[in-house]
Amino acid sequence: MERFKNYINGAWVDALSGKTFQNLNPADQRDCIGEFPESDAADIDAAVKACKAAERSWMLTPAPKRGDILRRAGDIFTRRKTELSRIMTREMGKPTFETAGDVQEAIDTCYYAATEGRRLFGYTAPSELENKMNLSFRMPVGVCGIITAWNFPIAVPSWKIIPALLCGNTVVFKPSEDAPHSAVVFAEILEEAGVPPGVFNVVHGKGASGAALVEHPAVRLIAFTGSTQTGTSIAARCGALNKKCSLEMGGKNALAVMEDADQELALEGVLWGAFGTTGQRCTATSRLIVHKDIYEEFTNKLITHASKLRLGSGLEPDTQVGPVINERQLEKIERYIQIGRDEGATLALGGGRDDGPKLGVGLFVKPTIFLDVTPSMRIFREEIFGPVLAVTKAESFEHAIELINDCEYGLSSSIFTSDVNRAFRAIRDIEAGITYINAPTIGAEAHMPFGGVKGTGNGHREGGWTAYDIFTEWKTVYVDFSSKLQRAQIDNY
């Protein structure tokens, strides 16, 4: 069995305790990918000390030069794309055509960051006083703690790590224990690209190491992607400790199909949105809202097509739906399917574990569709994070918008319609950070803001130019060349 290590101060080291945990292939639980360090506060402290030692020299490296290093990282991600996509699929399950896209997000993010190294613009403004100049600059925050989920083990970390490094910060990355191998490759790539020792560190482990990262007094910022429960507890601690905090949490995304929609296009969109990544995306289509005039026709087509989706290992070229990540998540999905039954929704397809030939050694759930779901049902309101779709009938366009917004989350949203007026009303009225017109709820482009409202996050955005806001502090500078004392904020009028 291969044994992996933490990456601290440019060296590969075991956890100081010597403890390890195993990482299993969710498509075949007999396949152990390797042992990884089960780190604790002592390992986090070592990584943070490495960050502090490297902090000043990295900050003083000109931002365009930092961008050059990250451009090289993009080149290396490109070179290792196929290899890395297979590593990711083996440890977290989704098909390689999806994991290759995951790597492409990192490539795009690196190349975008390389250009932002020449665009970390501040502002100049006229002074209210004579012979005085007002300027502002973006400065690094300091040591940043990055904690991410397993479902996008390269793309989502890149959205945080790459901007943080470009801005001159140092980083301790605590990846999910369900996808640690991808983080090892991330470190290898940044090291080869020329990121100096101590600037970027990877500490593997479970909840204890993440908590230690949040609590460490020298860590000035926490950027987190994961569950709402964990995210809100992190926010509370960051508030108490006066740390900057960026949260990307849950979603219960709705896709609405109006009676004037292109039904074939909408059908493709629902299948991809609901069952791509086995429904294990914060942007997954977990609620489908269908206009009453086409409800029966459209849902019949959907059930027919969904029943033909091919389950299997993501390493097999014909697989469309991979496994769920672990036994704990599979049991959670099964509980929600039973809740849907108990609440009176109509189970139209699927309904639990698939342990057929070749699938019994893995963690597979049949694509599941519930019809006649009402807003009072838990499967309408609560995030399941699996291949379970709740379908609700809308009486009108206005009712569809009301149903979309009847949710504590507000990440992604979608509406299929051929009416441009309806499309723009939806853009205006839907309460979400992302709205798609005639496309499903999933997908992101590296140069655009990503994030949500309400229970989905705390207002910060990843992706594009907005990611650089959280990873910098503003410094305002006044230069007075009047050769006399001029008193600002005094009544000079």
Contents of the next structure:
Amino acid sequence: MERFKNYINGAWVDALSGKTFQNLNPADQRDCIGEFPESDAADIDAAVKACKAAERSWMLTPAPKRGDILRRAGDIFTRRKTELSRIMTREMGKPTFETAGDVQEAIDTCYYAATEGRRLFGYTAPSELENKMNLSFRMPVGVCGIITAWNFPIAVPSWKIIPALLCGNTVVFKPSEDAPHSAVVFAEILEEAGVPPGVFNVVHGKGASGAALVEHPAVRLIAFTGSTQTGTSIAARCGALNKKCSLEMGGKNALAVMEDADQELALEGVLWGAFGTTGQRCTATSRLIVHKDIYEEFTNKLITHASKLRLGSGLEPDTQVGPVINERQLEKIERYIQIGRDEGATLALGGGRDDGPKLGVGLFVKPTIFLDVTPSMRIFREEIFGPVLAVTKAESFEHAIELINDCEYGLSSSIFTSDVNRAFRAIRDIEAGITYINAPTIGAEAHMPFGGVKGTGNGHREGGWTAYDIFTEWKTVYVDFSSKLQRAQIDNY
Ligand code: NAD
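Now that we've seen the form predicted alone, could you pull up the form predicted together with nicotinamide-adenine-dinucleotide (NAD)?
Full assembly next; the chain just shown is listed first.
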């Protein structure tokens, strides 16, 4: 069995304790991808020490030169795209056309960062005094701890790691225990691109190693993507320890179809939004809200089309829906399907595990649709993170907006309508970090702000230049060239 290692100070090393964990292919549980270090606080400490040793020379490397290294990383991601997409599919399940897109997001993020190395703007402003100049700069934060989920094993880490490095920070990356092989390739690519030893480190492990990273006193910032439960507990520790903390957490995204919508387009959008990535995207469509005038017609079409989706290993070219990530998640989805039944929703499609002859070796759940879901039901309110869609009838456009907003999360949202006035009212009134018009709830672009409101985030945004706000501290500089003590207005008015 292949044995993978941590990447610390430019070297591949075992966990100091020698402990390991195994990672299995979710499409075929007989296929073990390998053994990975089950790291603890001692390994985290070694990685943080490597960061501290490397931090000054990396900070002093001009940002455009750091950008050149990241451009090379983009080139290497491009060269290894097909190979990496197959590695990713084998370890987390989504079809290769999706994992190739996952790598593409990292490529775009690298090329964006390369150019940002020549901007990384601060700003100047006039002084209130004569012969005085005011400037501001973006400075690195220091050692950044990056903790991520498994569903976008390359894209989501790249949203954090690439801007963090461009800004002159050093990084300890604790990838998900369900997608560790992708993180190994991430490190290989940054090493080949020329990121110096110690600047970027990978420490594998489970929740305990993530917690050790949060606790380490030399770590100044935690950037986290994962569940709201884990994220809010990390935020509480970061609050107590006075660390900068950015959180991208759960969602319960709604897509509304109005009676004036292009129904064929909306249908395609719902199928992709709800069942793409087996419903395991933070932005997946997990609630569908349909106007009463087209409810019967639209849901009938939806059930017909969803019943034809092809389940299978993501490595097979005709697969549309892959497995779910692990046994624990499969059981959680089954539990929610039972909850939906018990709550009185109408199970119109699917309803559990698919363990036919080809699929029985993996963790497959049939695309599942519940009709007649009401806002008080748990399947309307709680994140399931699987191929389960809850459908609710809206009495009007206003009611649809009310239903979309009746949610403790606020990541993505979508409305299909041909009425331009409704579209703009939806843009204004939907409480979410992302709103799509006539497109499903998924489809982020690397250069646009990404993140959510309410229970999804804590006010930060990844993607584009908003990520650079997370990974920099402001330095304000006043230059007085009057040769006398001038008091600012605060002391002299
Ligand atoms: P999770 O919270 O279980 O784990 C996420 C990461 O945190 C993993 O690396 C895990 O090892 C680590 N971790 C667990 N306990 C920890 C602790 N106490 N301290 C520090 N680290 C700890 O989430 P998951 O099951 O891997 O991912 C699914 C969740 O991620 C869903 O809720 C989904 O919505 C969310 N997600 C959000 C976004 C977004 O951008 N908003 C993107 C992808 C996934």
